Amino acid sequence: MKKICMFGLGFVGLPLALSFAMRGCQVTGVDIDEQLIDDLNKGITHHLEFYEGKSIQEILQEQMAQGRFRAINDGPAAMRDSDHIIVTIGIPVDGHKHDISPLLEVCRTVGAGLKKGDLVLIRSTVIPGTTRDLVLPLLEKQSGLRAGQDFYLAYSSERIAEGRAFHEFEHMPAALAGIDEPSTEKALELMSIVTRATITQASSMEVVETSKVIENISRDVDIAMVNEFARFCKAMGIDIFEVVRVANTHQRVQLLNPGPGVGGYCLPNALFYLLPKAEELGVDLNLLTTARQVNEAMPRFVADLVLRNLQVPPSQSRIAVLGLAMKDYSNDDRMSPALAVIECLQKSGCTVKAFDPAVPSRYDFKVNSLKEALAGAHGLVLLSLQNGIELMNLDLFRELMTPDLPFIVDTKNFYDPALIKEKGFRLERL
């Protein structure tokens, strides 16, 4: 039975902690959010994760009942009872500038509590070089111990998609590297408890750190390409979704579908983890920077589709927004394109009422029911699919929205145009 201390109990840390607990490990989760700690110790979480027919709420309650998981906000206390420390603290980005201080602050705490023989495994997405150049000397300074001599240090990227965390921790191939071979082997032994898929042992931590950032950026670039195609197709008067479907009949082409933007914590931030190192090395990343700009412009494009369908001045309009999550069937609204679309609409003078029963965040424009969102709306914009939203209740839409041919802006290619016309709506797609 390994004793694990998990720093960070968010969308990565909590399901990873429970993945170890389900396999017999003793796991102590640490987070500075006191409300989160209180909720978890009551068996409450808003995450939308499932594993083998069980919800994450059920898994959390079972593991707590069996004494294999607990949550506290006292890092030093958690480390006293653990010899395997995993760090999943994110690096926030604001105004295209990263802030590594949360990760370093946690590493100070880890360093102060390090004991001989402990393993520290960093699983945060970081600027390439961070583990060796910043984390390692900080741990050594705080602990008075030497990495590779007194304690083990390794880095492994996480590759999960929200909503599939338990499955992908188990079945997604992983990559790791330590500062030396014993550290790599120690980390491999720990990760193999959960991960059944191939775990690639890279030649250096920098290789794994860089591969993680590039994996995320490659998705951002792929989405940017099809989002730019969407704008071209709109100008041509043809359907981008049909264009993608036809193009994908080519056996060596696999285009993604366009959308209202790119959200979440991973993809939008990835470029700004790579840029600092690129600038330090004197390397231009023009293509990657342009792709990010394309995706950042999509919420404005979607808002303009809404505005051009209005038959009243924006200041007199009411717009229903369905879906606030950063992607379909998620409760994560971090950096969600929906929030950016709403901001554009509000700046244009529109009154916005948004509904998403899965997203727990509170906003002045968020309402508690579909009926509240639809009441008196001149138009509706669908930004993410979500359980709990009656998207096919078009009779209700027609009853509650304004009678003068209301419109639907469908960014998800969800609605059948013929049905929408039959029900008395105008339809606008990307």
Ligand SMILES: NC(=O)c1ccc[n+]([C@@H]2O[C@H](COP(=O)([O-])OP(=O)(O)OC[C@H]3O[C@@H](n4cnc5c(N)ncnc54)[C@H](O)[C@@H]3O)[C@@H](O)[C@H]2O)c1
Second form
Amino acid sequence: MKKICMFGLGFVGLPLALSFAMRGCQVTGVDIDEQLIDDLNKGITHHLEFYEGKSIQEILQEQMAQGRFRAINDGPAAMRDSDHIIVTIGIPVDGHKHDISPLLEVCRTVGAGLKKGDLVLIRSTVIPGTTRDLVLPLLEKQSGLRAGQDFYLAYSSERIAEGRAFHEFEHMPAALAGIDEPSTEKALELMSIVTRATITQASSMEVVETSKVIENISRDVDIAMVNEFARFCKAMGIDIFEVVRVANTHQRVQLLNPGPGVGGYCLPNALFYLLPKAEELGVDLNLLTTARQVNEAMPRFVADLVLRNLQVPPSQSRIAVLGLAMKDYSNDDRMSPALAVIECLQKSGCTVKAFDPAVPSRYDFKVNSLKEALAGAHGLVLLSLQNGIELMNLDLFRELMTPDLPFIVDTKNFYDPALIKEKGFRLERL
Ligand SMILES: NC(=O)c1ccc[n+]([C@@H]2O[C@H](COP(=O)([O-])OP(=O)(O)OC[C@H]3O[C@@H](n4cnc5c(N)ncnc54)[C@H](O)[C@@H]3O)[C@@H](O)[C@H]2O)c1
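Switch from the form predicted on its own to the form predicted in complex with the ligand and give that structure.
Up next: the whole complex, starting with the chain shown before.
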């Protein structure tokens, strides 16, 4: 039974901690967010994760009741009771600039509590080179111990998608490298408790770190490509979703669907982890940078679709926004395109009422029911799908929205155009 300390109890850390606990490990989770610790100890989490028919809330309560998981904010205390330390603290990006200080702060705590024989496994997505160049010296300095001699150090990227975390910790192939062979072996042994899929051992931590960032950027670029096609098709007066369907009948083409932008912690941030290293190395990343700009421009494009359907001046308009999460069926609204669409609409003078029952964040424009969002709305924009929003209750939409031909901007290709027309709406798709 391994004794594990999980630093960071967010979208990755909490389900990962519980995955180890469910398999018999003794896990102490550490987070600086006191409200989060309080909630977790009451068995509360807003995450939408499931495993074998149980919700993450049920799993959390079960594992706490069985004494295999506890959440605290005291890092040094957690370190005393553990010899396997996993770090899942992210590197936030704001205004295209990354901030590595939270990760380094945690490494200081970990270093101060490090004991001989401990393993430190970094699972955050990082700027290539971070584990060797920044984490390792910090751990050595704080602990007075030597990596490879006194403690083990390894990096393994985290690849889960929110909403599928438990399943993907188990079944998604993973990649791993340590600072030396014993570190790799030790980390492999730990990860194998949860991961049943192949764990590729790479030749260096830099390979795994770079691969992770590139995996995220490649998805960002794929989405940017189809978002650009969407803008072209709109101008052509043809339906991008039909074009994608037709193009994908080619056996070597696999286009994704377009959307209102790309949000969440992972894809939009990745370029800003690669750029600093590329600048240091004197490498241009023009294609990748352009792709990011294309995705960042999508909320403006969606807002313009709304504005061009308005039959009243924006300052007199009311717009209902449905779905605030960064992707369908998620509670995560970090960097959500919906927030950017709303900002554009508000800047143009529109009054926005947004509804998303799964997103816990509070905003002035957020309302508590579908009815409040729809009441008096001239138009509606669907930005992400969500359980708990009655999207097919078109009679309710018609009853509550303004009577003179209200419109729906459907960024998800959710509605059947014939039905929408029959119910008396104008429909605008991406
Ligand atoms: N969210 C995803 O789907 C996903 C998928 C793959 C990889 N990742 C990567 O995993 C890492 C974590 O992502 P996340 O979405 O779980 O982030 P998150 O923001 O949900 O969780 C991070 C947690 O760390 C805590 N924290 C910050 N500083 C701390 C400190 N000094 N001590 C203790 N706790 C501290 C925060 O309070 C927060 O709860 C990131 O590097 C991210 O890029 C995320």
